[in-house]
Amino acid sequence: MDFIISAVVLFILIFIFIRRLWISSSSSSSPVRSRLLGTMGWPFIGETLDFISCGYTDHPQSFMDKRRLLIIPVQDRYGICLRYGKVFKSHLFGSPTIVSTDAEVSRIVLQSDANSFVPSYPKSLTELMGGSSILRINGNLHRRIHGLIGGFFKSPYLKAQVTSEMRKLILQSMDTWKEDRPIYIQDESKHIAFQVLAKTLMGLDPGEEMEYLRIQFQKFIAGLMSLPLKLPGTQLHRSLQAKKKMVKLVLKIIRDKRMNVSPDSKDVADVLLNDKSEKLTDELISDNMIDLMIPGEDSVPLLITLAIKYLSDCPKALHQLKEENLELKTRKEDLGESLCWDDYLSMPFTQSVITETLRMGNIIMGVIRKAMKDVEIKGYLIPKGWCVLTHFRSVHLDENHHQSPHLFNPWRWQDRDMSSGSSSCFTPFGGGLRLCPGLDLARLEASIFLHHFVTNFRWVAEEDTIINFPTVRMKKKMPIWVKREMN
C-alpha cells in the first residue's frame, strides 16, 4: 500500500513538473508569447479536448467567446479567469496555435502568399490527401491549377450543364417522395450533389462506376478527422485502402480521356488534360479529382439542408422566398421557357436566404495556416512554425459586425454586395489565393434545389439539431413530411 501511495505521489509530482515546464517554455521562448495572452493548456494535448467538446454543444463558438471578449479579469462560475482578446495563443491539434477571431487579422492571413503562410491540416487529413493535392501545394503549380479550375467553374457552359443536370436529378428524386413517410433532406441532397460533382469533375454518369466511387468515397472521408494511426483495423488504414481503390478507377477514367482528348473541355479533368504543362501528369490529375471531392461533397448538401432548417423555423422568410420563386416560375411558363442558370441566380431574396444560411451555418468553421517565417500583423507577432486558426464562425456571429447575429435574418443582406470575397466580415468560402473556386456553383445548385422544392411542396419539419464537429451536419439528417402543391 505504501508503495502504491508513493508511486501515485511521484506520478503527480512528475505531472506537475512537466505541466509547469510546458507552460514556462511556451510563454518565454518567443517574443509573441510576451505580447499575446493565452494558455497552452495541458502537456501534449493542449486545449484540443476543450475545443472539440465545445463543438458538440449548441454553442460551438463558446471556446472562443470564453477567451476573446475582454482583456480584463472577469468572474465566472469557476472564479476569476482572464479573457485574452480577439487574437490569442493556444495549442490545438498538436501545434502551438494563434487563434484569430479578428476579421482584419484573418483577412491578412488569408491573402498572404506561400512565403508567409501555407495550408496546414490535421495529420490524418494530410495522410489521405497526399503531397500533390491542390489543397496542399503552393506556388506556381497551385496558381496554375486553381486558375484553370476557377475559370472553368465560372464558364456559362458549365453553369448551363450543372443547371440541366441538377434540375433533372432533383425532379427524379422528388418524384419518388411519399407523403406518408419522412424525407431526409440531408441524404437526398447529398445523393443529388454527389452525382453532379462526379459529372462536373470527370464526366462520370450514373451507373456502376459512380456507385462504386460513391461507396469508396464514403469510406475515404470517414477517416479525414481520425486518429493518425495507419495500423490495419484503424479508421485511417481503411480510408487509405478506399482511396487506393478510388485512384485506380479515376486513373482509368483519366487515361481513357487522355487517349480521346477533345479541345472542348466538358469537365474539370478535360480542362487539366488540355493544359500543356508537363507537371499535370495523369497521376496528379486523378489524385486531385478525389481531393476536390472533399470540399465539394459536403458544402452544397449542407447549404441546402441548413437553408431548409432555417426556413422551417422562419415562416415569414419562407413565405417571401416561395412568392419570389412562384412569380418567376409563372412568368417563365407564360413565356414557354425553361429556367436557365442566370434565372435561378436572379432572385434577390433567394440569394439573401443563401447568404444568411452561409453566415449562420458556417459550413467551413475556419482554416488553418502555418507561418513560414515570423510575421507581424496589427502588432501581433506570429512566430515561424506556429499555426494560425482563422475562425470564420466567430466573425460571422460577432454582434459588432452583424446585428442580432444568432437570429436568421435574410433581410440584413438586401441592398448589400453578397460577393463572398467583398468583406472581411463575411468569408464562408475562405479568401485570398485559396478562395473556393466553386462558390458560384454552390449558390447555383442551392438556388435550383430551393426553387423546385418550395414551388412543389409544403412541409413540416421534425425537431432536429445541428452538430458542428468534426463537420457541420444535422443529427437526424433533417427529416421532413411533405405535401405536394396543387399547381
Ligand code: HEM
Given for the second form:
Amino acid sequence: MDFIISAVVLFILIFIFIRRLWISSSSSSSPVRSRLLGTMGWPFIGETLDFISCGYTDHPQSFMDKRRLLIIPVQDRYGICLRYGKVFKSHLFGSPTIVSTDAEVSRIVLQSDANSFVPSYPKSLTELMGGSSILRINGNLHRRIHGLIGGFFKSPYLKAQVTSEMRKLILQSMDTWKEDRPIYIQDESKHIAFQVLAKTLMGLDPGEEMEYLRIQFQKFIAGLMSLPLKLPGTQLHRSLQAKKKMVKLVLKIIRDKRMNVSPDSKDVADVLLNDKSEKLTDELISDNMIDLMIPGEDSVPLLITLAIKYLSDCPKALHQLKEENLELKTRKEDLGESLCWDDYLSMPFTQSVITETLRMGNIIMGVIRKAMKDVEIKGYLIPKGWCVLTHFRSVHLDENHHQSPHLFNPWRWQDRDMSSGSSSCFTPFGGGLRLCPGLDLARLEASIFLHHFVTNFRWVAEEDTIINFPTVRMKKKMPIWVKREMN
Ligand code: HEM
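Next up, the form predicted together with protoporphyrin IX containing FE (HEM). The previous block was the form predicted alone.
Every component of the complex follows; first up is the chain already shown.
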C-alpha cells in the first residue's frame, strides 16, 4: 500500500514538474518562435538558493551544468527535448533571467548596444556607484569616457611611466618580505594593486592621503554585495558614508589638478580633465575615479594570486616561466637597460601563463545585462525587461572549447594571439563596447609581479583552496614561504 501511495505522489510531482517546464517553455508573450526551456523555481526567490549553494562548491558552474545537461523528456512544440540546452531561463536574484553558457549567444549580447542591452548590477552596487559612473552610463558619454580611459594606455610616454611606477611599487613591497614568516600573496598583491591604481588614476603617492583613501575604500566595497537597506547601522549605510569621505578627498585632488592642469597627461584624471568636450565635470571625474577602482582593486591581485597558486601546483610551467624571465633579465642587464612595457608583455610563455590563469580562475564569472526590448538571438527570445547572465566560466571550462578544461595548461595558448583580450570562447575581460579598459594594465601588473617574483625568489606554498562565491579568493590568502635567490 505504502509503495502505491509513494508511486502516486511521485507521479503527481513529476507531472507538476513537467507541466511547469511546459508552461514556462511556452509562455512567451512574443510571437517570435522561442526555443527557451527552464524553470522559474520558487515564487520570489526563483532558483537563487541553488545558484548560491552551487557557487560555494568547487564547481560553481554545476548550477548551469545540471540544467543544460538535464535529462528529462520534455514534450514541447518542436518535439522531444532531452535537456534545456546551453541557453535556458531561470529566476535569479529577483529577476527573470536567461542564462547563456553559449559562447556565440554571449558574444552577441556583449556586442549589442544600449538599445538592446544595458548593464545590470545588484541594487546595493547601483546605490554605491555614482549616477555618472562609467559602469552605469550608456550611449555617447559612455563611449567617450571608455575611449579616453582605454586610450590612456596607448601613449608611449604613459606606458613608460606606468611601467616604472609599477616596478618601483612592486619591488618596494618585495623588499620588505622576510624569510622566517609566511607571505600572504593575496594581501601583498592587494596592497600593491591599490597603490598602483591610486597612482595611475590620480597620481597619488603612498602617504597619509593614500592610506586614508585605502581605509575608506575597504569600508566602501564591503557594501557592494550587501542588503539594499540604507538605514543607519546597516552595511550599505556605512559604505555610503565611506564613499562620501572618499568623494571629498578625490574632489579636492581633482580641483587642485584643474587649477594647474598641464597638457601632458600623467594619469587617468589628467586625461579626463584635458578632454575638450566640457561634458566632464569635476564631480563626474571624481565619481569615476572611485568607481574605476571597483573593477580594478580586487581583480589584479586575484590574477597574481591565482597564477602563483597554479604555478606552485605545476613545476614544469614554473620552470619554463623562470627560464624565460631569467633569460630576458640577463639580456637586459647586459645591455644596461631596465625592462619596458613591451618587454614584459612580449614574453610569450609568461603571457600564456596569465591567459591560462584568466581562463581557469574566472575572476569575473560572467556579466549581467538587461534587455531593453524583446531581442531574438539564434532563435532564443529574450523578453524585454529580463536579465541575461552571460556566464563566462561555463564557456571557459567547456571541453568543446578547451581540451581538458580543468587542467592548468599554459601551452595550449602557444602561437595564439590573445592581445585583443577576447575571442568568443575566451572573454575574461568581457567584450564589445564594455570590454575592460584596464586589461593591458592588469596584464602588465601581473607580468611585472611574476617577473620579479620568479627571478628573485624560490618558494614553498602552504595548502590553500580557491573559493568561488560571491567573489573568487583564496581561503587562507595564499601563504607562501620565500627564499631569496642568489643571482
Ligand atoms: C584581471 C583583471 C581584470 C579583469 C578580469 C577584468 C574584467 C572585466 C570585465 C569582465 C569587464 C566587463 C564588464 C561588463 O561587460 O559589464 C570589465 C569592465 C571594466 N573594467 Fe576590468 N577587469 C580587470 C582589471 C581592471 C582594471 C585594473 C581596471 C582599472 C583600471 C578595470 C576597469 C574596468 C572598467 C572601468 C570597466 C567598465 C567598462 C565599461 O563598462 O565600459 N578593470 N572588467
